Amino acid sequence: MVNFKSEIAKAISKITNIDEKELETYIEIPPNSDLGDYAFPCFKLAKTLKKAPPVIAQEIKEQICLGKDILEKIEIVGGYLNIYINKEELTKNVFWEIEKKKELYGSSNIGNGKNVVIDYSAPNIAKPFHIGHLRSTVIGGSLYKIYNFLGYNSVGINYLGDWGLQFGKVMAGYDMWKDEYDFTKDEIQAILKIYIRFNQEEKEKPELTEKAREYFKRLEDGNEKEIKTWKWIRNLSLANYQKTYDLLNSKFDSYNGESYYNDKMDAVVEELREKNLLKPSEGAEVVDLSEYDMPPCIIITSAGTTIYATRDLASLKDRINKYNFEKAIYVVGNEQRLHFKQVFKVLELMGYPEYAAKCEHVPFGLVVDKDGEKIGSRKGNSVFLEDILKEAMQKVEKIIEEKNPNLEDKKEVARKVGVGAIIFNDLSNSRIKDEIFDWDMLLNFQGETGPYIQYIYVRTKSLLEKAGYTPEIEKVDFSKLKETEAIQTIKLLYRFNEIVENAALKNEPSIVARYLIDVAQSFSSFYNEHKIITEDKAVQDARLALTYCVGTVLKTGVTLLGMEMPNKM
């Protein structure tokens, strides 16, 4: 597919001896498309030309050599230019490229033979999946997705929280009352139970925190029974977790948590102490970083033991050796800032620059009701993440049966809509916002929302079946599409690879959600002004072929989210 702005850089390039791909960073695109399809600002030249922009513009206006092929026509505003390309060209590009590459359509191989290993979802085990680790989950899943569309191999981790003093509670509570509750229902909820029911009574009877430090000792220890029992609670959690992922559409890799470090923290610590990098501090071992305006990195905490950081370093060294990564990415909230910022610099510190430098903690929001208050604090409300895919699965099999009675596979694709609608909720504005968990605003068929851009595609879909079309792109008239709401369809469209390239740069996925309700709502004002089944053949094809391209991107879009789309709704 012609690379229009590399073809403008590359003209200008000739004119003005300046490196075209200086230029190409140069070029935009301009908030109104009366304003041309490209606009060049000639002032960024003027030091190095020692000109007027309005004097370079005019020159390169004059000397530019692209052919009809590309450009339409080129005008001069202030020290800008505006530069309109061939729109039928533009039309014939992104379809042939569609029809070529399909659902592939938009992805490269800028990052062949490259591991990006992303650190995400990361729940705590013994416990329900809680809808504080959905944006994790969902971010995460959505970046493994889009490196992956981009040629390089992801790797996703799920950093498992299966380690520590939550476990002796755990094992000692479930000794203590495991006759007191049913586990043949929901085994994780009546081990959730116990050790809500340890944390109160702890407070009464100071006792019973050093019975689990017993147990957790004995774990660490490697005592058979307690490793049997953390073995059965870890894999009861991953069984109880699998269903949330597969709902989510989230794979992982390697479930390697923090108890698969415990084994190697003392070769981290052995390392930092021959470095000369270890300093006492009130009882504790820490890396002094206030030269970096940083407080003290904790790696052994006064009491004798490791702590998060200690087993951060121990996994990032085990990730350096195992996928020598291009890029090592943490989906984690935004109040480990600083926590990841130490870790990084302490890595650096130990001489592995050139891997701190290709590390990247990606922080994110809270998830807040519509009062801006925390889902699942003071008010109360629901927090299992289980709980909120099956009840968003509900709403929208109910919303079926007042809308459209007769559809088929209703619970199909009610899943499809529920669960779709939740990730888009959380990936369509920027991560590092709070997400608003709103049932109104997120089953809106109407609204910015998931269950529009799937009610758009659906719609697509419709057209085609009802047209009986089958993509002939060699016998479509490309000039048949000249409406504004066309062109700006199309202009979207081949922006699509652009795009998806931008949210890995950003590692930001709602840079691909936001693209998509642009996508919908233009092909949505397209539809409204013209028919798209009409008596003029030549028409209704080229009509019909923009519509098919607009499902493929649709679908190919939200597959990068995570969502799935329904053939009907």
Ligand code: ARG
The other form holds:
Amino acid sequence: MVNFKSEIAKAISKITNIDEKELETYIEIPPNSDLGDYAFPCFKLAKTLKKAPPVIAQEIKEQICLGKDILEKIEIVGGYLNIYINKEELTKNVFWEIEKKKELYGSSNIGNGKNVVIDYSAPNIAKPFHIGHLRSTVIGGSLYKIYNFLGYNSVGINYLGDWGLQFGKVMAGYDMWKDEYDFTKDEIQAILKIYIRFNQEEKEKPELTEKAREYFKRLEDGNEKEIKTWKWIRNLSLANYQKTYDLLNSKFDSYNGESYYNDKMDAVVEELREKNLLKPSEGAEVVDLSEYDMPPCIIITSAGTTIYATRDLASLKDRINKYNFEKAIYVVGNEQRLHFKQVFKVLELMGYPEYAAKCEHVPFGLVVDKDGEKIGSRKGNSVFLEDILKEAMQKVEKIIEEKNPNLEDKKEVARKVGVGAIIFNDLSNSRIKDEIFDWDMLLNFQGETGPYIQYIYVRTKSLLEKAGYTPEIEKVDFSKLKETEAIQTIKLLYRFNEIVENAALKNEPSIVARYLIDVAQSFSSFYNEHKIITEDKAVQDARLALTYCVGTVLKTGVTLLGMEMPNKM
Ligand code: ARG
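Output the form predicted in complex with this ligand next; the form predicted alone has already been displayed.
And the full complex, kicking off with our chain again.
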């Protein structure tokens, strides 16, 4: 496919003798296509060329050498060159490329097979898997797909919180109260109730905390009974999470969590000691980070045990050895910002600056209701992911029952639309913002939602079906697509790869999500203004080809977000 931007840069480079890569970064896309498809700000070159911007603009306009297949016209406005490209050629390029690559349209190989390690989901076993983990699971899951699409090799790691004092609490509580709970039906719920009760009673009876410590110590020491109970709880929880992961279509390449590093910590502590990084501090051992304006990173607590940061360092070293990663991404809430800054800094000080530079914390905001209240924050009242997903599916099924009672496979469609609505809601705004969770909003088929995109896709499907369309791109007369809405849509389709690359660069799936809304809306305004099925066969064929291309990109796009497309709804 022709890269219009770089062709323009190349042509300007010939005139100005300025590096074309540099010039390319100056080229803008005007917000309004009346100002051209691309705009070049000549004032950026004024200093280097020692000429006034209007003079530069005039010179470039007169001397530029771009074939008719690329350039339609150039206008000078202010210090800008407004460049209009040949729309027929653009359309031809985009349509042929989509026809050729199909669901791979937009992909590339900039990753060259290099490993990107993505740490996401990471619920804490024996504690409730609540809505906060939804964000990590969904954002990480989308990044996983986006990186693969760009030729990287994504490695998904579910770094389970499967070690720690919470197990001591559950085990102590279990031994005290197991007869009061029903373990025959829903063991996970029973365990959770014990955990929540323990936390409540602990407030009045501090001796319970001591007891939990003793249980956990026995676990750490490898005591058989505790190991057995731990395994039982871990397996139960994993089987339970799997139900949610199946619904969300989440895949992991490794479930090595905190427990996996229990016996691998000594080596890290030793290395830190050898490199003279450990300093005693109030009975604990820490890495002093005052020089970097950070509180010390605790490695060994005053009780002599290792801690979250120690385990993260051990797992990082493991990931370096196993994957020699190009990037290591941690999709974890914003409240852990300092933790990751400290861990990456310690890794650097340990003598691995090149890897520390490849680590990135990808934070995200809270989930709040429409009044801005944090969801799932009240003790013992956590909202479960699985329940939310099920509720979404039920709600959608009800809508379908009202609107389209004869639809086949209602349940399957409700799953794709319901789960898709939840995923899209999570990804549709920049991740650092708090996510507003509001049923009416996220299920609104007319809003900027997952169901809206799916609905437009289904429209493309039914249009193509109605017309008995089979792609015959060689027969399409590209000059038949002249309408503003058509051109606007085609220009969006043209940019798909750039959008996906940008989403990876910023670790921001919302860039893809917003783009899909733009494509859907743009196509929707096209077919609201212009009939697709029409008397003029040549016009119809061109419009159908556009419909097909839009459908293809929408489908690939939602797949990158981790959603599935229904064929009907
Ligand atoms: N289990 C942790 C939590 O829920 C998140 C773990 C994130 N990953 C990591 N390598 N620290 O808070």
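Under this definition, the rigid core comprises the largest set of C-alpha atoms superposing within 1.5 Å between the forms. Note that this is a predicted model, so its numbers are computed, not measured. Numbering follows the first chain given and starts at 1.
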| After the core is matched up, is the C-alpha of Lys178 off by 2 Å or more between the two forms? | yes
